[in-house]
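There is one chain below, alone, in structure tokens, taken in the form predicted alone.
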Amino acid sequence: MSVKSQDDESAITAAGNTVYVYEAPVRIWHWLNALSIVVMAVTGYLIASPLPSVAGEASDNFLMGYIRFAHFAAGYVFAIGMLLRLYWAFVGNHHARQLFMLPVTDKNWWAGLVQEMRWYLFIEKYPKKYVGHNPLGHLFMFFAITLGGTFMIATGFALYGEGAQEGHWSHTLFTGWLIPLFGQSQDVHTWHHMVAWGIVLFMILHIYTAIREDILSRQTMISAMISGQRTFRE
């Protein structure tokens, strides 16, 4: 049995079978996100955790404010990444579209859904697979990137903004609205914070699966984001 491309991601494949799928914009993105993501976390750490003392002078030491500028330029990265990243869903084949779209009026999707919570859960003994973005993968992938990403970009542009001040571009458009609408700056901070923790707690899931889907489900996960080809395995 062949395997199928259709919007609905539903097909099941033949053993043997590889699929091109992750085209190499995506894969891109998603590695240099993947690092600015693991930058912006251990640097995020250490802002809001400050080492107790560093060793010397203070004034001959500047070890936070690399920190933070690292923590800055992950964040541009990351920025700028996610709006490339939306250029390509348009341009992209639909598989680049996944990310920023759930098809909550299938039906079908839905029962995927259930039936990969079954599959993760131990209770399915034979996995379906998808070309794409199983659905349970593609509803973390949404909240947790997509939704998740944004909200770290606008929070996160705004604190920054509150630094820069009155005139900076990230002021204009992120903090003179946005700490307000939260009340005050130290709440930003701490959904910033708490978001990120989301979002590296997703991370882990996300590297758990994909090495456990490369085994049992016999399809190749970890490399398709390398190769950009999925292959079915017997």
Contents of the next structure:
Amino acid sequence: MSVKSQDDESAITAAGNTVYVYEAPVRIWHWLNALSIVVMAVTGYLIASPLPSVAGEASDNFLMGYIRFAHFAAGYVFAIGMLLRLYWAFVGNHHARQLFMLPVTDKNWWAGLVQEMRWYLFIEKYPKKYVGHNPLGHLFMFFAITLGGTFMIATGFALYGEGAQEGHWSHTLFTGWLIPLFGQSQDVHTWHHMVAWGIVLFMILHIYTAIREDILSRQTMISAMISGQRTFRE
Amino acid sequence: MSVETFYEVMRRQGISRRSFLKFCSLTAASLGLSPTMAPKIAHAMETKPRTPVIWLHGLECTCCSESFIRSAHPLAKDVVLSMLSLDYDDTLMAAAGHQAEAIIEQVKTKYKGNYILAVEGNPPLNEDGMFCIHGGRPFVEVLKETAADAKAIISWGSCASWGCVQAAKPNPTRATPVHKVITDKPIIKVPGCPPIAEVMTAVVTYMLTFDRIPELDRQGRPKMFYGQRIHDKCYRRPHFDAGQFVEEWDDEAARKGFCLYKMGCKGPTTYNACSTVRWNGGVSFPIQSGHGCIGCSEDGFWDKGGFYDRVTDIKEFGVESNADRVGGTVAGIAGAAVAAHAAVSALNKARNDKNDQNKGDK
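Next up, can you give the form predicted together with its partner chain of this protein, since the form predicted alone came first?
Starting with the chain above, the whole complex follows.
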């Protein structure tokens, strides 16, 4: 099966071919994620290290309140998006499922991963083309977004539930067991903060590699996330 | 020893019925109960036999006892102690030596399965418990023996609840919280260093009045006092939401009483009743006095970096590091690596294109 699929892959990835890979919900989700992650990264930083004090009556200002509101709202968008995206993995095309599974039993995938690493270390002279994510990108996305994102949703709502207090769904679902699991609230804050930086790191690499492969691998990467079409240029 | 009721004890000690009823309604109020509960408390205290309490001291500093005896309850000094039927507390009792130790045995046999064990401090387990000796024996042995016949255990303070300072890294004596040594009894944790006096007396009063332990959260703390963070009820919260912070200890914001968040106040991560019950009879609490909360009722608060740092230090990455420094450094390195990688990629591409072109020419 694997040999056949590889042949298929190379046939599809021949120059001039265009494949419809990313369906509309996946693309909308991608850009909503991009937006919500940027909002959360900035506001999250400002929650841990607030802006200089504002002057005037406390009742005239709500700066910290708005910053926190933006963070929580973006968190809800991210969490609901993740749920809908998970739903789409079941009803969408087979590319929609890729993000949620690492084919660790597939030897070709591992070979592709090594090949991709060699390409990034400038050992391989020519890149391979993939219809979906390449194995290295797949690995990073799985850890940063699927696992990292889930971790951030769980710890984020655990912290949110502390303020929302007992009785709120976030307290019931997350706060109650997650805070004791980590030790105390401060530990959850620290982990939430660390993994946030991990996702920022992912974003830097993600954007760089997307641009790089768009140019060097001669296939659409950036426009593919807008139109959904992956075109192999040569 | 005939079994006395609380009321009889109080009357014997010269408390008038009027004072007694006053105490009952104040207790109802401090427990957040409706006024109709006051007669029920009075009735319970008139009819119920006193539940004896054995108060053991392990590795601790006695700040819990110091706090407890300052309970601003109207009848604290005489009545709460009598009401408790505090049969054994080596710090407060008159008896000493073998005479005192005999009382533990007496309570254990007479009230088997019916007494409350209050533990202040914790047992150190290293060197067979030799770091804390109680009446010539390791404290951990006394604790296990006394706990065996107890109805329930109250872990007073952060020592008994979490370990506190003696359990801070590297914990040389292996000081261990009570719930990790006694695993077969209901344990009520009343953390804090020390816990608030009124919280301590209220927990005891609740248990004696209703003959059951108060509702606990997942970590074993009474929800009525540890269900909310300091931050949730802090009177400086409006300054937090507004974005008005103290930046330096001597700045204008400090004088105006702005939020101490940036000064490392642990109110947002600390579950306790300080911002509602307050201390010393409701006079004040740390934040009201201009100093941030240090989170003394939280697990391992000694090992969570500086009391004055907002973002928690992460010692694994060096002494002076936290999430932002680690993350910022990694992101910076990644940015530089990306730039370098892009430059090499561009050079490679130019070279490859040239080679391909040459091949094409041939």
